[in-house]
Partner chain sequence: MSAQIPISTFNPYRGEKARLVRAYDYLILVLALFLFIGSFHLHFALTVGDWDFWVDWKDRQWWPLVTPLIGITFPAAVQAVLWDKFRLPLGATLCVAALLLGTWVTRVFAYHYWNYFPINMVLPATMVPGALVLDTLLMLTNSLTITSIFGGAAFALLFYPTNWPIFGMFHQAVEYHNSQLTVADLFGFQYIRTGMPEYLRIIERGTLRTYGQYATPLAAFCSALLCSLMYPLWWYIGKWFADTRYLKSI
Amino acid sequence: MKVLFKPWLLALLCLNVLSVLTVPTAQAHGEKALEPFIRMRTIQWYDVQWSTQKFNVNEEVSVSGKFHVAEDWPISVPKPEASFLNISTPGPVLIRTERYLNGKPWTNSVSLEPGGDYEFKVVLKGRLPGRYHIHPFFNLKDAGQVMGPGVWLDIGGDPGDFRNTLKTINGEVIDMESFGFANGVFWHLFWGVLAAGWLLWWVRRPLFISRYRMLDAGLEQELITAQDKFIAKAVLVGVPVLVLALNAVTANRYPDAIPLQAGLDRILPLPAQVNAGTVNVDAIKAEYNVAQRAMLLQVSVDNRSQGAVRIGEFSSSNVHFMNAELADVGHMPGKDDVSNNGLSLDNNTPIAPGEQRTVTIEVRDAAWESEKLDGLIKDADSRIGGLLFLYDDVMGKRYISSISAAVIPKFN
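So, to be clear: I want the structure of only this chain, in the form predicted on its own. Can you give it?
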């Protein structure tokens, strides 16, 4: 038979091949995948910084910062009774060597308290050269990953120079990159061959139709032979005996082995600062203008401190909207997650000590759309959350308030 290829079919095939070859490399880790109300009102990151963004294989880099566990935790998200802080990387390009929470070494999952602030630090070691987009993130049980702010890390050097050695309790120095590799491969092959042999023993004979005819003829007793029963009994007894015997050998060879930890750490939040509560902020309402990509927040600020304060920043889902008139208190300019002119006030004069003022904050920026935060108005839980930063320029103090409010959409 002669097969004819039409020109349009060949062109379509070429386009498919080109589309596969020209697909850009993924540069994100799903930080925009979760619903906006989860990203805004669960883990609220701030002051996150990296010790360096350029280093070599075998050199260490650390990420440190703080996060606030929102008081207005979404009702549809399980409470953070088991959470794990990790680093999101595109493969094993780094290894984690140390991790601290509030200055304490931390290896297990942890129970977080809504309303609490925590300080973290993670120390990493370069493993594979390249340029990678890296995030700290919290894995919340039954909720998913809440990403922290991401950065690009440039790792130089030769991958062959990487070393990951440690000394065991008996003084032996082992290479974690290859320790137990041959043993693992052997046992995977052993159990794979045993399983394949067990399956082949049963499928070597005619199946389905032939066996159905024997059952229909009342010859079911002949489907399983005495040899089949003998092999089944041998496997039934032999496998548990082999596993128990090998477990005894391993325990005898490594008597001081420490099992993988499955506990839950209890680490209290940072103690309340002396100036905490001296500037109280209460969100009254929030409106989102879809056409203008602007969030209008009305807040009541009660300044009980001893100095005048000004609103300098609103942070939500790792995006920082800065008050342009307070440029000296903002983040470094040019960063992707910073809108240096995104925040404006109806009254930008300092709020005097003892004064209580209702302030209207306009947060206008394309980031609401590019970061998929405008989808908030389509959520079943349409509430905004974030951190509002107020500054006392004279006394050099910063006040942070976690705010939230139901969002009313505006379409004109």
Contents of the next structure:
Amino acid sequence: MKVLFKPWLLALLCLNVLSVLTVPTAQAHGEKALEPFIRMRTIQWYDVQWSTQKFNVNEEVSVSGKFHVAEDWPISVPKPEASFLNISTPGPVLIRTERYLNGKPWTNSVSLEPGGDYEFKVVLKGRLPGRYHIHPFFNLKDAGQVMGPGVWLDIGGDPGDFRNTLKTINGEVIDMESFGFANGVFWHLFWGVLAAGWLLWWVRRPLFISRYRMLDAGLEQELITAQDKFIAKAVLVGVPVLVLALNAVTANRYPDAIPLQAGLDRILPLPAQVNAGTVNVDAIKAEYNVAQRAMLLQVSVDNRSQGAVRIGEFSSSNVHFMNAELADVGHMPGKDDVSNNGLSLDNNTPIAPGEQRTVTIEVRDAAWESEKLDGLIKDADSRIGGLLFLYDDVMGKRYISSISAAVIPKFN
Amino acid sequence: MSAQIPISTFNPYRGEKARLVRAYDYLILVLALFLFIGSFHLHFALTVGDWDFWVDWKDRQWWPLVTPLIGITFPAAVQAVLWDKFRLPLGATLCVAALLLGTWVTRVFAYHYWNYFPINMVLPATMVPGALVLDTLLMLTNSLTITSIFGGAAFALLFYPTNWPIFGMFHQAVEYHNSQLTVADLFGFQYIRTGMPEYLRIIERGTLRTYGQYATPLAAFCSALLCSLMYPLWWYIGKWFADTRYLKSI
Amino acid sequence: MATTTEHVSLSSENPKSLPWYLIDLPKYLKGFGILTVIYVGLRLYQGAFAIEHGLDSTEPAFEQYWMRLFYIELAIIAAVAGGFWGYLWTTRDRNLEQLAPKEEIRRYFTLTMWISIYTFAVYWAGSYFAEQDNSWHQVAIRDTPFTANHIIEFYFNFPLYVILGGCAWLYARTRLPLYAKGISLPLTLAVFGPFMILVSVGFNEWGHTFWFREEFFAAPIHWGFVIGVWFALGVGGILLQGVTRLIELLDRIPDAE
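Please show me the structure of the same protein in the form predicted together with its partner chain, now that we have looked at it in the form predicted on its own.
All chains and molecules follow, beginning with the one already shown.
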């Protein structure tokens, strides 16, 4: 056995040697594996910002932003009747201290309405130093996780500086990091010693072959002695009495204990922010050119606003394709989820008030492939979805439309 | 297969044979320890799992129902062999102790040291008192029927009061951002679990209070009934697996 | 660990003077030690590289740190299965009719050690790394069947205990008369039932792919593993087979001080 096991150890050693080679650090959390139609047509995030990306243990950081719940919710995804705004972290390196939806604090899950607009804020506190890639995201019941945009957070300082104390309704101040730990260990040891004592009481004498033989020979009465019976009776009576007594003491100590709280939070959407009716956009057709990694979107724009508007951005699954012609809006150089020249139009002239125009938008970028959004053409549901941002430069206004259309693949 | 030995000719092992059978005992004990940690823990984690992992799953309705119901299985099956064939009244305690050993190692090294969850958030529940009652009752009565009815019921009824001294303190109320939470709920909110949204908890969410809000005793008595049925079922499952036949082919 | 009748004379000359029935004890203890080193090593590897490179299966680092480990595991598993099973089969005792009672007793002890090594591997697979799966999937978003814990648990730990269970089964079948004459039902249940846990991985991944995206550990898609592990209770039958046969054999050897 020894000889045969040696290659295993050698392999592990080799593995460790191989692993010292430098490779890029993971920057995402597996969101690319989720079908694109779910990422594009459920929670549509925008304007997500972090208060800071560098802070110390015990200091707070907040992430805030907005999201639109797509009207064209995929048939295969259960409706968001229970949803939970979460943070993807490699364990609780941060703790979540506050969370707001449309300005209201909430701690449980919430029902979202398709077509609804929401703004959120989550406050976190650094717990363990390190550099972590963190996303806000939604857990959608029975549908999975829909990620918001991620950033790197640098948490400095000393883990010993972390404090998380709270006051109960009865006024007791508790330290969440250690609360109930020593008590739990004590009771486990207490019962563990009793269990060990009972086991050792039997294990100390000959067991299997000896007892089987004696039982087979009709010597059962010698296997269970009067002393065994006395101890068993004491255990049989004493243990339940002790359990009930300890329970009574605890119940007396915490008379105001309450059950776990499990209500669904009820928070209504904001007044319409997306598809608000001032500038209407309707997607007519979408074609994806595989070779060019380009999505051609044909949309009909109906400008009912007071000013001329121009299409500045198409955003889907946290990738922002920007119109280079509108360098003054939303241009974000250096961000890896922004394609600054990714969007171009067949007609870049502003769409006048009252005008209805059919526009062909080319959204061309390697991100379709690198973000695995082009997987759409291989999905059972191949409809694209996203947010189209239109700007009125003069009035300084922004109009957002959530659009969707079936995608027709073009392979050459 | 049984080696029938008349009482009159029974000779206890002495010398080398006594040492040999004792060595065999120790080998079997080591084997059994890891067997029951591995098998009972897997069975338990994939059926009761979440209720035992997280402090904010330990509710009044499901936790005291599901845990004893699943927890009585292996103890009954192991007792069926150890008591029936060896008159060793330790099957239940052995299984539950093995489960706790495996659980504690995992909570410390997998949850805390690997993924930074505080251990007080993942404290396991204990079923040791119920197991001791099962073992002693079976020993004193030597009756499957009495152990099923009273032992099974006791195993379920003792579960919640056994664990209240550990978990009661986590049910103190906290006022938090205009709402009322328990300390346990707050662990779930604050110590972020990417894969565990709040709605995933299968916990008491409130229902018709025909019996005046006595949720826990109702769950415990329901569990007691089910455990009384589960116990003999698993006793026979244990017996079935302990078949000693040799087959001609498989 | 496997020996044939001829080895008895050699073993009785062991300078460490272990009793003749415990002659394989050092190999047994080394087996425990080696398995412990391997499992602890894998856990340390997870601690070092899982959070850094194991969160996204689409990153190149994931391929380097995790998929490479997966391929190495497959190669090792194939080699170990072939090596152990081949060795046990090719060195089988072809003369079992003339096996002396003392040697048969010793082999029962060695079989018990094999099963014990098997259950030690079941511990790591069924207890530690199994529940650790829940812990890891609270941190990583499952985006591949080959997550940083699955690569250890499903594709190394599961096959390894299957191999070791197979070793116990083969050892009994090739070296002990009763197990050679008939196929032990409880030993077969205790080895083949947990083997079905490995098969249940397919059901699990199918479920997670198509209809269950939540990290609910007690979910029905995991119950295939649960049913598989019930068969470990077959060890009770193996114990009874061993005890009854050992009683017979002990009656056939003289008493000694």
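What you see is a predicted model, and the numbers here were worked out from it, not measured in a lab. Residue numbers count along the first chain shown, from 1. Note that the rigid core is defined as the largest set of C-alphas that superpose within 1.5 Å between two forms.
**OP:** Please check if residue 240 moves between the two forms, taking a CA shift of 2 Å or more relative to the superposed core as movement.
**Re:** Passes the 2 Å threshold, so yes.
Subject >> Core-aligned C-alpha movement of residue 206 between the two forms, 2 Å or more >> reply: Yes, residue 206 moves 2 Å or more.
Original post:
C-alpha of residue 306: shift of 2 angstroms or more between the two forms, rigid core aligned?
Top reply: No, shifts by less than 2 Å.
Original post:
After fitting the core, how far does the CA of residue 260 move between the two forms, in Å?
Top reply: Here the C-alpha difference is 2.5 Å.
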